[in-house]
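For reference, the chain that follows is the form predicted alone, supplied as structure tokens.
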Amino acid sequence: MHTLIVFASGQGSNARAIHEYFGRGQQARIGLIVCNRADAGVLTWAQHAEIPTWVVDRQTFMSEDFLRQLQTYQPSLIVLAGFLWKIPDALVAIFRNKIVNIHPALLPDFGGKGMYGAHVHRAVIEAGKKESGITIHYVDEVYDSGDIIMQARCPVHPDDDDLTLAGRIHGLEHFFFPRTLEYLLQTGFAASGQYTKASSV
């Protein structure tokens, strides 16, 4: 069985979607949730789901001990699911093409430092875009610049605000993220700089 390590900072809705999806079979499981906020909702959920958690401060996150401990889990993938800290270069180097992030917009637009959650959705609306979506990509040393694995799209309606658009984006995330992870685990897919586009129904 594949082991996933999930990094999350918030409520953990994507972690839950992944857990529920793989809970149907024996292909993968979440072996650890790493969180940088002691008050994050994902920790309460993980406790109920009996998934081990590790709350890290910045110093621990940047340490060699942190890297060594992660390696003991022998993860097939490290999954960033709403994690707001930049991944250290040393961690990227050790787990090259094994760290996957989901971004709530169609990269390369609306990416970079500080572009997460409502900030992204407001920027998309203010730019007058007719569509938005999600991008699932590998993580490298630069914010939101790793090779794209897949994108899924949804419309932006004229009366949208950041909350209504977020709801549509979350629907894409919860459907496509676990299925994309499954594809990577099944195929051993390597980063190629190409991506598959999908649209919401």
Ligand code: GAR
Given for the second form:
Amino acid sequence: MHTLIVFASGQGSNARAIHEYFGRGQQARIGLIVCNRADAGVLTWAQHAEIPTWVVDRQTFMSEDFLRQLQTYQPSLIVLAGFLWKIPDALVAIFRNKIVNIHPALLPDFGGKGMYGAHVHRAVIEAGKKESGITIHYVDEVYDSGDIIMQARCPVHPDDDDLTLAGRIHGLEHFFFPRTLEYLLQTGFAASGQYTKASSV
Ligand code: GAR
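Output the structure of the form predicted together with the named molecule; the preceding block shows the form predicted alone.
Expanding to the full complex; the earlier chain stays at the top.
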């Protein structure tokens, strides 16, 4: 049984999609949800789903004790599902090629510091893009720049606003994120640190 640690700071719809996808099977389970906001929706859901949670402040997040605690879970993957803080270099080094992020646009466009959630969708619409999508990628020391595992695309309609586009993007995320994690676990890429380059769907 693989253990996933999920970092999430928002509503947690992706955490929920992952949890529901793996269900009661023997393949993987979320062992811990790390969150940096005590009022985040993901915490309410996690308590209901009986998944352990840990609300961290900045000092804890940067501490060696935090790293040690994460290691005790022996996670196959650390999954960033709407987590907004930059991952400390020490954490990247310990879990290299085991930290996977989902970004709600087609990187390398519309990424970087401050580009999250509605900010991303507004920027895509303001740029007049006809297409957006999701990017699932490994996390390295630079925001949104790690190797891309997969991307999926969707149209941007002329009458879209950030909410309608977010809804379409969430649909892609909920389908592809759990399946991509499963792929990484099944192929052993998660363990070996190998990956498949940018297979687009
Ligand atoms: C997701 O759309 C995810 O791609 C985005 O936050 C949302 C979280 O939704 N992440 C980023 O913007 C990271 N830069 P959720 O809390 O409902 O899963």
